[in-house]
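Only one chain comes next, encoded as structure tokens, the form predicted on its own.
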Amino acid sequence: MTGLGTLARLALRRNRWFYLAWILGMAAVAPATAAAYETIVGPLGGTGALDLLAGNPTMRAMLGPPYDLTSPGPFTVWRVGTFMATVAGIMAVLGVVRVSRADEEEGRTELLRSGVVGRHAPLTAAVLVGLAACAVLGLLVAAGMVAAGEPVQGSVAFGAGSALVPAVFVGVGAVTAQVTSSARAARGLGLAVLGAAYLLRAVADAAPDGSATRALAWLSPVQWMALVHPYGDERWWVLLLPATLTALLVAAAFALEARRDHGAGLWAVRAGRDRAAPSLLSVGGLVRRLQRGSLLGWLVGLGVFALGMGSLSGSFDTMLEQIPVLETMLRRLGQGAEQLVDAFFVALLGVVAVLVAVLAVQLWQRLAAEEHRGHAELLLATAVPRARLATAYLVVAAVGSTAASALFGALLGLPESLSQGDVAPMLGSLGGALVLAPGALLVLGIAVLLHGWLPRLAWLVWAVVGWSLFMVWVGSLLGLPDWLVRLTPWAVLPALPVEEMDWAPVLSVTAAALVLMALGVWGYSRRDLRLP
């Protein structure tokens, strides 16, 4: 492991802002939720309503099975614990791939290995930095919960689970970095594993008590933190599951690295065609081909998630009859909807609208990656104007994100339409998704503007996305000022079908997005390229 200390410090230095943004954002959610417990749970007015809420299959699929909702600590674990574990898993996968496979793909690892560096030192540095980030997250979660007045023992269990669950996905990212031959494929495979674990948890948690399906929850790493039962009868032995799996995955990653060539993956890259397809003769065709895999993966993931969540909407009417006061709480998420199903659709569409913005920004920032690797320079050395190249990436990002919104909205309402024999629920959710699409376009416009004029500050768009996700997920439940909660690109857009359609804000946000995009493309045409 010669040079491990130097490589670890280098990885930490280059990725400190990446990890810091993720950690601080997630660490603030848990104590804020605990501090607002009375505001959130107060409308339920009694343990009877809480017991009915805990047994509802829809709520269990969304948030997991609660074991105690009568005190702030376990309620926080139920309300945001699984969400935090999943988001932290995303951080872990992206972080490890960023330091390992991405650096190898861009040639940095080869330069480092030309010196006195051990064969496994770069991967070890990536894993150590990722595990350290998870540990810091766990410490901050525990400290924040103690500061919020929760018991120390339960807070330690909560923090340990919040650290060890994403540590599993540090191992997942390390393995996928060895299996695939590109950072893009490694990220996609790692996030697919995380998505499958979340879906398995949702299916298992929605199953009736005592059924064999419920036992499948133990196979999902994102569920293990909740299964520790922080602030209850803590089951410390459950923490051995993520710790053991992390060790096995990391060991597997090192074993796989020893069996592959530098720059290659265990999955052999398929040979290309003898002749390029006619579509690759244009810049737009080339960009669509480069983005095809990422966009398809997002569409499949959002489609499966939409069908899964839509199939659970049938139990809302029953839950509304059992817990009438629950309507007050769900109205905060559902923009004041009178029908619980509508509130559910509005709340879910609000969260997915932010995820669609993530897709749009990710597709657009592929241009920055191509520019950094020198590929964009090769294209621009021909007769391709800069504006045409930027517009090609912009069109894919805008059209792809809008199509993702439409697909999710349609599939979300499809189960309800099939059960009622009426197309109205599907059209309603489709309209609700499409009317929120300009918000994602506005975020995309910010990303284009930053890349065109201030490429070194392109990360600021992720601050907008993170803030919006926090406000949508928990901001409305924490009793924050309405002006603060509504300080997102989607705030002025109508929440269909709860609110009446208003074209003025939709057209205004769309126009603002187009102006930002045009300014960004203009700036890209005038500035110097950022060369590798």
Contents of the next structure:
Amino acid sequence: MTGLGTLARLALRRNRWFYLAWILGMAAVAPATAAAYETIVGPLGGTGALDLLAGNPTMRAMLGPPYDLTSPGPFTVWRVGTFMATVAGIMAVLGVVRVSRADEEEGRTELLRSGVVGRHAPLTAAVLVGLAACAVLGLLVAAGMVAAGEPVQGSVAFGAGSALVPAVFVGVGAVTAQVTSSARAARGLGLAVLGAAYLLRAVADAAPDGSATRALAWLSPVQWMALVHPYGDERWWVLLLPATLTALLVAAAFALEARRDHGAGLWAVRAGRDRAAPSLLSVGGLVRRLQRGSLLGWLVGLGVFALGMGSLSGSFDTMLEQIPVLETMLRRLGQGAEQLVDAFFVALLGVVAVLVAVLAVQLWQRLAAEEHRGHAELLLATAVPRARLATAYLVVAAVGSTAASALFGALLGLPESLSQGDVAPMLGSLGGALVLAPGALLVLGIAVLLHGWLPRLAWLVWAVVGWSLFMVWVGSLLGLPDWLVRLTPWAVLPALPVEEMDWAPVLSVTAAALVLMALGVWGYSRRDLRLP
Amino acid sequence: MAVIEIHDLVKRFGSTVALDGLDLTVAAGEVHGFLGPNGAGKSTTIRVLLGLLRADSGTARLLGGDPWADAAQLHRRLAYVPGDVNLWPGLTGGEVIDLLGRLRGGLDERRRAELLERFDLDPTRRGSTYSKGNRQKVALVAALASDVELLLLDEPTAGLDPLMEAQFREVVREDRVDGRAVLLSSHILSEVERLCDRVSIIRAGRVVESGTLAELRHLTRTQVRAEFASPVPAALAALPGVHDAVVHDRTFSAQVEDAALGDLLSRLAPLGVRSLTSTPPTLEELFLRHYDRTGTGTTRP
Ligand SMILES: Nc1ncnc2c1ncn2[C@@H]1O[C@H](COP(=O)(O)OP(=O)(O)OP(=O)(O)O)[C@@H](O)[C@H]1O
Ligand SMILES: [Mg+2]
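Next up, can you give the form predicted together with the partner chain of this protein, since the form predicted on its own came first?
Expanding to the full complex; the earlier chain stays at the top.
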């Protein structure tokens, strides 16, 4: 383990902004929600209605089962805790893979290893930095909750859970980074495990009380923080589950690393074709081939999510009859919908619209990676103009993200359509999703513009995405000023079916996006290529 | 006609001046060696020629066109091998060769097969599983199998084993018969010596020496060593054009400029020469002098 200290410091320095942005974003949510408790519960006229709402299978599937809604602490754990722990899991997987497999893939680790550095030191550094980030997140959550006036003991439990759940995914990322030889595949595999864990607890938590399925939630690491019952009876022993699993996974990662060669994965890479298929022999063909894996992963993930959410929505109607006062709350989330189902769809589509923008930006930014890795240099030394290369990436990003919107919209309404024997719900949610798609295109336009003119500031687009996600997720719940909440690329677009269809904003946002894209591609054709 | 004409080219990266008034001419059908220490600006020059980087000032003409404005059209007529070849991890070598060939405007099928054979390259392996040398070979096959007028090769043999390097030299020599021009950046002197018609030496962003190898040799000094019957007069060391002279009793050795050789020899003869060796300058000496950052940089009298 020689050189570990140096490596850990290096990893910390190279990734501090990455971790800091994630941690600060997440840590702010819990105390803000606790502080807004009165604002949220007040209009419902007490917690009775909230209990009914929280008992609804759909809500339980999304957020987990509540165990106490009478005070801000446990309410926060229910409302944002599990979700935050899951998002922190994303941070953990991405972070560990970034420092371990991505560095190895790019040959940086080889350079380090040839110095006086122990065999496992790079992976250890990656794991340590990841765990440290989880610990900081936990500390900030606990401190923030105490600062918001919540009991210390519960806050400590909440913070510990918020640290240990993502710690499990530090272990997951460390393992997947050993299994595959590419960082891309390692990230995909790690996030798939996280998605499966979230889905498992959604299915388990949506099951009726007393059903055996409910117990399955214990198998999902993302649920373990809530299962501690912070601010309730604090079952401290539950924290042993993530702690043990983390230790096991990290040990497994080291054992796997010891069994593989440097630069290789455990999955052997098979030989391929000796000639290129005709479909590969163009820039567009190459880009489609390079992007199809991540696009497909996203489509499958969004599709499963849409079907799951769509099939639960039926239970809303009955609930609306039971507690009319809920309308107030859900209308706020769902832009004032008459039908609770509609409100639910609108709220969901709003969040997914931002996720689709994440997909669009990710697909686009592959071009920056291609420059950084020297692949763009190879291509641009052939008879390929810059604009054509950029456009190929742009088309895949725009079409791919719009297709993802359409798929999500269609599958969200599909279960309702099947049960009613009427295509209307499906067409409705499809339209609602598609009408929001120009927002993602606008974000994509910003990314293209930045890449064309200010490639060093390309990360700024993630600030737009992060801001928007924060606003659609908790902005209206926290009772932030309306103009602030509406300061996103999606706010001007009509929220179908609650609002009337209005082509003007749809077309003008699309036009603005196209202008930004054209400007960005123009800038890209004029600047120095970024080289390895 | 010249395929590459560069005049007074300047390229800055922030405060770093990578090219500082570079002049370079490569004639059609010529194999031109491009040498210089690390960071001298070789790769930068080639990337400006490829339109990947934009020059700050100066002029550059490539195959009669503007390398920046006409980049894509010009690239149909040239092929490039970067110094550090990075392949897509998921694509096989064969796929990359076909792709780059097609994007350049076409590939000579027979030549592709022949080159794969000669470079002993397995085209079914994926980018992530190739060694550095094999990655280099993929780019070389893709470049050499294209029917182009100009090859821009940036340290193309950096990762090749000696056998493959010999193959590479042979292929380039055959190509020369077809009248293909080559700009070959390299640190391997024997390679340059064996392949190149002309050589340019670049240092800190400027060309400090350019010419045929014979011309460059004339710029350097011959090592002369002589043994005499009687002690050597110290005055010999002070002759113009004689450098680093060491006079030791009956032996004399010095570096002598070509122009001073005749004069020196006529003075040596009366002393009764027992033995005389004169070693022509090696290219290596010439290059090392230029590579040496503390040296004067130029040997031009
Ligand atoms: N993209 C860049 N940004 C900043 N500086 C650069 C960039 N590319 C090159 N340089 C600098 O320009 C100078 C010339 O670099 P270049 O790569 O052309 O050298 P080289 O002659 O090819 O060296 P080597 O023999 O090591 O390949 C160096 O000082 C280098 O640091
Ligand atoms: Mg170079």
